[in-house]
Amino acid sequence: MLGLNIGKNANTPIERAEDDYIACLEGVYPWADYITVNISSPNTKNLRDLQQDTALDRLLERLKNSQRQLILRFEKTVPLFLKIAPDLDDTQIEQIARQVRHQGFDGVIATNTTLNRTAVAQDPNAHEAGGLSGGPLREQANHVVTTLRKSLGPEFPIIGVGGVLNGSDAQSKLAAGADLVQLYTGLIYRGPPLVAESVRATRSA
């Protein structure tokens, strides 16, 4: 299964971000099994502004309209998943949940990397810019998954991401409410065996 991630270019003004998303959606649609709409990378200036109510509603609506046209053109349905940040309060998460349901999105990926440095405050590199991933992100990401599950109900697809370094961490994602678990930083430290360990742990969950 191939999931492809789309977002705006770093040098595209935020006011024209929607055009980038539509162009990317049209470009990758024939090849993807699902498409991640990334509005939460902390490394692209102002990107997270798209998580705000009006901007998000407009973007999701345009993407769904484009998806409907692409379904007819390519005679296949490629699900759209919205990838959100961990640095949201419960009210913001609940609002996003309402919007993805209203616009007919197919799922949510929670979460991207965090700007929060509380968990690494004593680290000499804590001041560095960019998104923080790995173990320090785990509980924050799990909280977002739990809040989404409460807001979206039992059937809406959620992919849990962030801080999975062992099988127990993968299991915690399912316990929080995720349907699937995604890995990234853990693969750097553990390599492919982490996948097998996570599968074993989640099968017994």
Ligand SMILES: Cc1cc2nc3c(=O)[nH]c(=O)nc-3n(C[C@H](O)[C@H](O)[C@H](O)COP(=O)(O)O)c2cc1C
Contents of the next structure:
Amino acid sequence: MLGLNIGKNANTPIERAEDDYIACLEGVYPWADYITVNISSPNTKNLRDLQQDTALDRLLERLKNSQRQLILRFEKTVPLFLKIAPDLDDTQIEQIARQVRHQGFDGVIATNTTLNRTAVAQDPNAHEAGGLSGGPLREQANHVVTTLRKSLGPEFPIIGVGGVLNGSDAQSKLAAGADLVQLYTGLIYRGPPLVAESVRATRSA
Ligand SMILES: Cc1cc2nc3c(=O)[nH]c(=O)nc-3n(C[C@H](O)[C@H](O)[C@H](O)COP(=O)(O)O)c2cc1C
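With the form predicted alone in hand, show me what the form predicted together with this ligand looks like.
The next block holds the full complex; its first chain is the one shown before.
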């Protein structure tokens, strides 16, 4: 299963972001089993502005139109997942949920890294720039999954990610409402056995 992640270039003005996403979508489409539309990296200036109402609606609509053409051209349907930030309030999350449903997106991935430093406030490096991943992100990311699940209903696909460092963390994603689990930072601390542990834990959940 190969998921490919698309975003805009750092030096593309935000007003022209859509063109980058469309170019990337067309480029990766033949190779991907699913495609992640990343509008939530905190490291690309203004990228998260794309999560706002009108900008998001326009972007999702263009991507869905392009996907329809690509389905015909390549005779295969590659699902599109929208990847969102953890730094959203419940109203924003509900709004995004409405938009992904309305535009017929195939699923949501929650979440990317956080700008919130509350969970590491005592750490001497807490004020460094960039997105924070791993354990301190887990509860915040799980809350986004729970809020999405409430808004999207039981059938809509959600991938939970953020702070999975052991099997029980993976289980907590399913408990929050995710259908599937991704992990990244945990691999640094636990290596590939974390994947087997997470599979065992979620299977018995
Ligand atoms: C160094 C680093 C680079 C990342 N690059 C991307 C990226 O290019 N696109 C993306 O959607 N998410 C990116 N992420 C976010 C991760 O995919 C993941 O959503 C986040 O780290 C939370 O999961 P984790 O706690 O298991 O790491 C990156 C995270 C880190 C730490």
